[in-house]
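Here's a solo chain for you in structure tokens, the form predicted on its own.
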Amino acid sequence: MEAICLKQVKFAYPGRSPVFTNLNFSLKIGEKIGIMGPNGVGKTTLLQIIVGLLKPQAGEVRVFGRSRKDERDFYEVRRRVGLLFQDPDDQLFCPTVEEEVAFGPLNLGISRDKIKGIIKRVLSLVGLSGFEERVTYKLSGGEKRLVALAAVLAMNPEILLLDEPTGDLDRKNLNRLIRVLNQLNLSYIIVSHDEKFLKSVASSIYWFEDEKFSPLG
């Protein structure tokens, strides 16, 4: 069953040439997919479209076998969709880490007592126990990057969209990242421009360039 479904997109950004004309993408219930390209060629802007924060001018966008067009459309998106932005400091806001893993359960009106057992939860699976009091714009490249990994995973997504997720990361945290991402049970998408790790959590890799989708390996 496809989960996410994108039919001759086309979008361009005002003022600019367009970045797509014909795009054609979908990701399947299950599927670890892997994206390398050039530079420029749209790899981030494929991840916000799928989550409506960049609205296409023409194709479809589907997303758990629904058509998503207007912003009320992506409301269940986002809920169901977690997106890791490419800097870490785009997303995060709240002062301590564990305000920011708590801000998206809050939103669902998840109580404050299961709230805790989450923070603790995905700490934990991102190796940042013990983080909850530290502050947030404090912390390492790294450790920014493992907590908004965290806050992601806090909401419960059924698709992770990740954008150069390996960025600011030393061998260690990189490391923990491969282990929690092979430890999920979830369908994600990873822009990356690294291939070793691309090949060390991803079950297909695909190049991205021209709007085309060849695999790799």
Contents of the next structure:
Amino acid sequence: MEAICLKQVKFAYPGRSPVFTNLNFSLKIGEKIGIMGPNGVGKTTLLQIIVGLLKPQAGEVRVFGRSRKDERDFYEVRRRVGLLFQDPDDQLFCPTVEEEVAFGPLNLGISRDKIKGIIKRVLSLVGLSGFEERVTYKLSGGEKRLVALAAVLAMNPEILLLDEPTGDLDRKNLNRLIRVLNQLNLSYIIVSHDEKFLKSVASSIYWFEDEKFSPLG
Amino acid sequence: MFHERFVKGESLIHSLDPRVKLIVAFLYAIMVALSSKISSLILASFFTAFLFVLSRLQICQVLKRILTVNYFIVLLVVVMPFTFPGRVLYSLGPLAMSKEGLIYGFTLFWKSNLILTTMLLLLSTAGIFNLAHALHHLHVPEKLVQLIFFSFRYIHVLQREYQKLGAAIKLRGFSPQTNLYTYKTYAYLIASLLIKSYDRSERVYKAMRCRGFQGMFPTYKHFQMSPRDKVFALISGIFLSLLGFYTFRPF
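The block above covers the form predicted on its own; next, return the form predicted together with the partner chain.
Next comes the full complex, this chain leading.
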């Protein structure tokens, strides 16, 4: 079954030449794909169109079998599709790690007793047990990245979209990320420039250029 | 400047319920702002001193912080004797210094510093997130709470971006002088600061929407009123009523 399907999508940022004129893309449930491609080709734009942060000027965005158009349609999408931003600093805004992780579940109306368990579970999943009371802006770059991932996982998404997740990770944290991704029974799209990393987490890798996805290796 | 320097601490003031602190600070500020008698101000000073002792903060740190704001207050106070009508004490060319203006300026200075110090002792020991939560619990409109919270958060972001850009131009050999080139560089710096901050705030907002944000600010940690909070509220209440009664008594 197709989880995400973009058909003939046209998108341009205001006042600039179009990023996509006729983009077609699909992701099936259970697929784990890696996307590589030159800078400025629209990889981040693609991910943001899927969760409705950017609205295409033409074409169709279908997620979980339904066509999504206005903001309201995407509430459900954002609950079930977790997007990890390229820069973790964009994502972290609460003073402590536990409040950061709790933010998503609280927005979903989950009770505080349950959230406590969720925080414990996702932090141990990303290997940051005991970080609950830590101050987010004092964490290292790698730790910030993992907290941002924990905050996304706390919403229990069915699909993950990761935008260059390896940028500030050292070897140890990178291996941790690989382990977490392989442990999770999720579908995901990972945008990265690191082919070795993609090979260890994705079942297929595509080169994305000129609005075409060509299989790599 | 935005590092919440006074938040960390173990004193009684630090551990008080932020809701109690907010209410006390608010009522105190109103009382002091409205009182015009020197004797009421002396009474109010005792309360501030009492808070200071309880907070166990370093006096020089508090003074240093207050001094920064006083640059603005002093400017106002210095102008006051010359603009306020009243009995002329001293003439300086076309400028006349009035006695009433002098007293008025002096009380203004005193009042502002009392309010400022009390706010500092009560509010800056709470932390912005706790204050936002407390305002939320006190049923302050959601939009207003968000406005306060995000202003603080983005001032922080702006400051960080400014430091980064400042370092970047220094690294490329820029040293400020009094010439057009320097002004132009600063203009570029500020323009790029604004654009960058705007972009970042967009991204932060997007990230929040991704996590189900629809305008509400749910709070994870609830506050609990402890007996200590009640005792503090009671003492402050008694004091503020005394102050109010003394200031506004009709006789």
